[in-house]
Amino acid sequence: MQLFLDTTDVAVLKDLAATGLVDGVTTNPSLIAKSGRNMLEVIAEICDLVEGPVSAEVAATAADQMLAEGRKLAGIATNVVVKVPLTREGLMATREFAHEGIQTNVTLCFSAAQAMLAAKAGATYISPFIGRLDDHGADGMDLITEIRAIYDNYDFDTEILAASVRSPAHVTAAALAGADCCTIPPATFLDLFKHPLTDRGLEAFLKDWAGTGQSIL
């Protein structure tokens, strides 16, 4: 499964990309607002740091305006993926983007029926928001499973990008459910490395090694 970072913090991204485990980046208007920076500049910097897909979201709600904004965003770099909302207008824009060869990430998906429409429109990625579904008493992973079954039934090329992920357990469950990608906050990415038994085991190994008085170098 591909791992994307959901961030506009260039410094954090640069640090975590050095692991070689970051496959792409997603952004949204809320993250851009928190950064206090110019959106186009931020996206350009991020695209210079990672070779994988970088999702940049349109702000318009009408299809023609989404197309204009999306074309401008796609012109920043070849790895920009235009992010559009899962609305009627958004899917109309998605279909046109597909004809133009512009990659898209259809976001704010909360049902399998919505995901089916996005795939029919030619979306490159679909972003089901599993955490928000959990917040409202549903099981977000059930949605991933349903989308996976539908896409496999009809050989849709659209990739499932699990979004609104809150924990390493969410990442694991999304992988088991068949998500192609998962976008996660930097803090959750760092938590993936951790387990208390790993820490204890390493501490014991280092203590035993120190007792030998040896040095590998």
Contents of the next structure:
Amino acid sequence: MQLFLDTTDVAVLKDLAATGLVDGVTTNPSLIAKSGRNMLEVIAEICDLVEGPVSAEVAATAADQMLAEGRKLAGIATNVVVKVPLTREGLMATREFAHEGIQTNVTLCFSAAQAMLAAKAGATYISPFIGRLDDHGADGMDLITEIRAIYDNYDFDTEILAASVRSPAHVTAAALAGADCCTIPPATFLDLFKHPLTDRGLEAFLKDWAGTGQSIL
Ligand code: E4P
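Switching conditions: you have the form predicted on its own, so give me the form predicted in complex with erythose-4-phosphate.
Starting with the chain above, the whole complex follows.
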């Protein structure tokens, strides 16, 4: 399971990348807006910090404009993945990007039919939005299961990137459902390390150790 960080916060990314557990980064226009920074600059900085895939989303809605934007974004660094919305125009652009050898992350996927089309268009990654489906009254994880089955039935090599993740439970459920990667907000990423029994157990071990008066070094 590859773990990506869903952020444009370079300081936070630097801190978490130091764990060696961050395989890539995803961004979107809302996260860019939240950063208050120039998109091209922030994507370049993120690409310097992370060797793995860094998704940068186009803002155009027409295929030819998406292609122009995507080619520019892909020129920033070799690990840029062009993020394209799951629309008819988006999939036309995805198909062309595939021919040009430009990696894509097809985003805003809410149905298995959409995911099938994205795979046929040659998407590198498909991003089903788990949390937003849950918010909408559906079970987002069912979508991951359906896409996994379809991709396996037809040997599609598009990778399933579980997105709109809100909790560690989402991450483990996505892993169990066979997602290839999961993009996680920083706060949730930090929560993955935690368990109250770990804290309680460590506290007891440290207390007992101190009582021995020993030192390992
Ligand atoms: C990542 O690729 C998505 O843009 C992101 O996970 C969306 O998350 P949200 O539904 O919490 O905005």
